[in-house]
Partner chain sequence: MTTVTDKSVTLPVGDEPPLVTGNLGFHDITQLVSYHTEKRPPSAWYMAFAVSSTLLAVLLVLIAYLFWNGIGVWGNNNPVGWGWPIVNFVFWVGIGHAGTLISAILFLFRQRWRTAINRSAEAMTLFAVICALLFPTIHVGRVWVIYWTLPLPNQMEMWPQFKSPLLWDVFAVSVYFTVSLIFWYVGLVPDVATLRDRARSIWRRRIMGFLSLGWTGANRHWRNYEKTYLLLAALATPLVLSVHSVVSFDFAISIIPGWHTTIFPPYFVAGAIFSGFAMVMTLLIIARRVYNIQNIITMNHLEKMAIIILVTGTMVGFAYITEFFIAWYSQVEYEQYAFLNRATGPYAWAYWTMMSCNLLFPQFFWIKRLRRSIPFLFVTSIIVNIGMWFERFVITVISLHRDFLPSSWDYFNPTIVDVLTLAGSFGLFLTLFLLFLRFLPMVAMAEVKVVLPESDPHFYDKEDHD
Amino acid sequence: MIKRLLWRIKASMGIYETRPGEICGLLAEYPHPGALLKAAQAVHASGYRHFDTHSPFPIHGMDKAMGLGQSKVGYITLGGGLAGLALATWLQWWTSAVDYPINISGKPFFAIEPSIPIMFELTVLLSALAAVTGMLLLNGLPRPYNPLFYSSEFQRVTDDAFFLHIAASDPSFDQEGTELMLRELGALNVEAIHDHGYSELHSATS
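That one chain, whose sequence was just given, in the form predicted alone:
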């Protein structure tokens, strides 16, 4: 039960686990952003969910094509902002009215008006930290190792290449059928990716 839950959480982060010695997935290269976008739409429509796209720059409409829906980072940011506001309010009330009250010209020990700057600062600070932390967690980052690094062609993804990767962990995955579909969608080439482990990759590239 717990393993299944962890497997689903990792899959939502784009981390698709496979058994040792088994194929990790198929990596298909497409000639231009438009072809990659259409391929992503077709792959999602075919029922695949464990797949990702890789390109040198963001492609407009790719989130919708992959069926990702609205990002949850906004909700995480809102939670961080509300936590910062509550913390700032409690902190100033506790220090001024409870822990160390000082009577200054008969003014109230705690008031909203002079507390606004600290409330604003902590709201912005915690919302920003929550946004960055949420983005990293939802993307499964930092991730220094990925089985795709074994592909020599994948090194061009930061330059001029466009790739679509379908993980073998997807329930709809069938190596021959999936490869045929990717080629029919206009893939220039399709490569089977195997996970040999980080240690072997490190020794091969050092």
Given for the second form:
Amino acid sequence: MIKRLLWRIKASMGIYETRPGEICGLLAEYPHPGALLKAAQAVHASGYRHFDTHSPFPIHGMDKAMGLGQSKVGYITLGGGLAGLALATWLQWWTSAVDYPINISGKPFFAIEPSIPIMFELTVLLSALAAVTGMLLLNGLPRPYNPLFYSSEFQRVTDDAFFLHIAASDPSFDQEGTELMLRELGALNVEAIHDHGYSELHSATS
Amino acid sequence: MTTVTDKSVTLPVGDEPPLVTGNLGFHDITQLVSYHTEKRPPSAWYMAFAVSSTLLAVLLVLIAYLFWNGIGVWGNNNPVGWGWPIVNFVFWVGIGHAGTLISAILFLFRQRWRTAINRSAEAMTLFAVICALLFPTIHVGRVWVIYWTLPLPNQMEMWPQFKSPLLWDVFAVSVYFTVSLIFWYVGLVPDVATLRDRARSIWRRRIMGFLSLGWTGANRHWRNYEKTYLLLAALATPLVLSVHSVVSFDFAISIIPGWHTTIFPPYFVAGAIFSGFAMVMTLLIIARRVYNIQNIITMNHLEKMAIIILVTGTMVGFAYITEFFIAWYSQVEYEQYAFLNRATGPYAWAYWTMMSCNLLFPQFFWIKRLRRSIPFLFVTSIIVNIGMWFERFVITVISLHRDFLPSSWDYFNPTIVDVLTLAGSFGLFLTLFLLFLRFLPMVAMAEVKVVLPESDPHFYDKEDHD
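Return the structure block for the form predicted together with its partner chain; the form predicted alone was the one displayed.
What follows is the whole complex; the chain from before opens it.
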């Protein structure tokens, strides 16, 4: 049950488990963002779920094409912001009105008005930290090793190449059939990705 | 590759002139920007680095001298207790406003031209805020107990005074630095991944691989990433407006005539944007030429920055005049004297330097030909920052040198240590900026690629119908 849940969470981050000795997935290159968008739409319509597109920049409309919903980063950020506001309020009230009250020109020990700047600053600080931490968590980053790094073609993904990767863990995956579909969608080439582990990649590149 | 880099078809996007000129494709942008971090830097870089690191060494020596002898080595004395260190602090914080303004506010307003300059402007922001944080830190006198400004439990069982604007300042500037750093780093991740994938040596690949967190450009990642970027922009927007407002509270909440005015927060923020853009312009005019990226940071970008300088400069000038009006209108004798003393007193030279640099010179930007003249832009951007340094000098020193008690009036003179510390802070700033140019992509490649028409998936639909 927990294993199953973990598997699903990892898949949402784009981390797909592979059985040893089997291929990891198929990586298809498409000529431009338009072709990639159409391919992603078709792949999603054929029932695939464990797939992802890789591009040098975000492509407008790709979330919808892949059938992904709204990002949940917003809720995490809101949580961080509320925590920051609560922390700042508590900190200023407790230190100056409870733990060590000092009378300064007869001003109240605690009041909202002079507390606003710190409340604002800590709200922003904790929201920003929560946003970035939440983004990394939802994305499963940092992830220093990725079997996709075995593909030398894939190095152009951060430059000018557009890829679609279907993982072998998808129930609809069938190496020959999936490859044929990817080619029919206009792939320039299709490559099988193998997962030989980190140490192999390390020795291959050094 | 006969695909996207082959640009036989070009479509105009609306009426806007293209943001990237020279018919560049995706790969050209990668190459143009990454290349400079991979080759040996030009000799101009080494010369600049030699000068800036020398100044940095001067700064470090002077800080050691200061710590050993105490702040008596500066010109600060009664009645001017806040001399050059606070002038320099406000000056550097102001410069550190343009970057986050460009990356956050212009992002929310969908100003797509920002993509060419946001990375270097954000880097400049961070380095300026480092210089700014330095000055109050060394100004406290007993720097070894600087941690008393933070709410940390200590043996005295005392807490910071949360009703003090000086403490708000500690929070405002350090939160601003932290959030700007996070924002900058998040923006860097996809570009550092580009450097990783281009790396030839194993160590470069490892370092860039470490910094890029395993980025693969996956759309599942871009989805959360873009949302986070939007949220950070939304958070940084009020933050950037708040920082200089809080800095202005340091002055405005006191009862010194010339400081005790409600106009300070908006007036300081306008001045900060004004000086920040001028500094971005100074640095980018040099960098775009040395690094040959005139097609990415185009004349149109410089002209847009000139317009922002014109607008904010006029706002600042309007605030100077409003201060005089309010001094007269308030009928408060001390307030009236403080302002007459500014314009006609012993520091009139500083006041009129400020007025001419900040109000007069930017008005030339009404003329389009001058907005598009590189030498004129360069000179004006430097004049603006001289003027903005004098603005802080005028506010800090002139208001203090004649206080309520005429027997304590005095003329403030800086010492050589003051002067060299300011010069040294430029060394710190420029050294960090040069290291940034050397090792990191100075243009946000992934973002510039998005403003090319070829990045739109529907660009290719039209091609099919032709």
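The term rigid core refers to the maximal set of C-alpha atoms that superpose within 1.5 Å between the two forms. On a predicted model such as this, the values are computed, not experimentally measured, just so you know. Numbering follows the first chain given and starts at 1.
*asked:* Rigid core superposed, CA of Lys107 - does it shift 2 Å or more between the two forms?
replied: Lys107 C-alpha, core-superposed: shift of 2 Å or more.
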